[in-house]
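Shown next as structure tokens: one chain only, the form predicted on its own.
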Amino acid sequence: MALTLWASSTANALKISCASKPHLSLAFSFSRCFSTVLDGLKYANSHEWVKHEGSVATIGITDHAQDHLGEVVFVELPEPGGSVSQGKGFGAVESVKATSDINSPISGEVVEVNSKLTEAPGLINKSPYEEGWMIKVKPSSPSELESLMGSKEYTKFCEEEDASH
């Protein structure tokens, strides 16, 4: 991990660019170095995605801001029945480094909460994506995505941001 870690921060020293992880299909990933960017989801500046299928969306933090955070060791989370609003925070995740709070990038009910990450936060870390999804909302205003980020503006957005610092 560690070795990952500095080559992931050489890298981005040296604005290399790095193959993506292999469990992804080029088609449906764009990298950044050890950071991968799903296409087909949106992104919110705060580093949180959604996936909107239906009339749910499924809403975690990206592969960069689990990068950036480090180990997950606790997650908090709201209780299914409760609303979030976007910009808002929801809940919080506890790395070895820092706790963060998780803003909900679009407004709605929460529908379904991943019980899983109570007993297992580092799913986080392993598959932001997949098995570290957060919660499901019922989207009250739909229209809310347009305003986020597709992968292409969010890849970029990263990389500017991981520049400045």
The other form holds:
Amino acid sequence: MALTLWASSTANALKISCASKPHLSLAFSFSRCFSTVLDGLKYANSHEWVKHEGSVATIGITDHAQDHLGEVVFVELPEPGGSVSQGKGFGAVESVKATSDINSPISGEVVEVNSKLTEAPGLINKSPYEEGWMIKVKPSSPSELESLMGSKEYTKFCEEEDASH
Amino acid sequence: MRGPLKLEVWKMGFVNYLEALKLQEKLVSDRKLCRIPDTLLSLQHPPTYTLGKRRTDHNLLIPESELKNIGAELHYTQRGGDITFHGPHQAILYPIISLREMGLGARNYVEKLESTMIELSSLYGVKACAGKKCETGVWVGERKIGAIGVRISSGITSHGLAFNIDPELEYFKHIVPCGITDKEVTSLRRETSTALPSEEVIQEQLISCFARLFGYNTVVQKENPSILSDHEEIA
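Let's compare: the form predicted on its own is above, so bring in the form predicted in complex with the partner chain.
After this comes the whole thing, all chains and molecules, with the earlier chain placed first.
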């Protein structure tokens, strides 16, 4: 909550409206568990995010996911050219002696893989929505994106999941 | 709103590693489809070395061909963690549970597995603690008494923990245990001055610690648990 209030009161003080700053392309909303959820992305209930830009969709895991995993020490990703299916595993991460399967939120062809993660798996923790991206996919059924959650829905989903603990 | 938490315990005795692995795969699949409740396998293995997903076989210090001579098997698995040894007199728990239903992430889950072994140790006056960063497991000072290696698939767990009651510690000399050099492996027998009851009692206590820490309010024991289910054969 604090950051949103700070941002808007600072904007008021500087007489800037957020809408007039076009390079501020990412807006934040906060869940009670204080992990970051970004507007403009779509989310799966297994805590992966998708950013659809033109003919390519970028996929990674959310801030909530990386926080619950702990420090990632190993990442296993598919080869470019392979295919992924909605809801099926495409790779895995290891943290705290646990390997966790990562499921694809959409179906399609893998066109690029983030090779930086081999040497620097911790990017997933440090920058889950940007440098920690995992694969880029050419979606085979763009309508699958509609079945995913938006940022508000996903924020609520995380809150409910954490409350059950 | 979640209902009462039920745990079904399978006390399996001595089980070959591969058979236990196949059983877990079947149970994970059943649990994903909600055909079974959260399930806990309690067992021991014959002498077996296992590797995790990272395949750190450089931590096996004898040639694979030698393993037969010392009466041990080697298996590659999809679990997290490094190389480890399982053998008689080491209590193993393989929880097949839904982390999503419990609202637990990997980190919290593993911490609770550590706490399970820490609590059991304390019953015998042994002060154990969780490993520091990157050293997941349970330690008594600089000596490792319990190991953890887990797989999580669509939020369902498999593999689990191994607690050294009184295994033959010589077997650990053939590996760099968990990939950590310069640290010893120990056992409950070595660390406690209390007389130990039968292993069955200790394993029962381990199960109780697990059930309590994970908040299960109903614990049932499966009658006649076996590798083969009633209707299927393992191919």
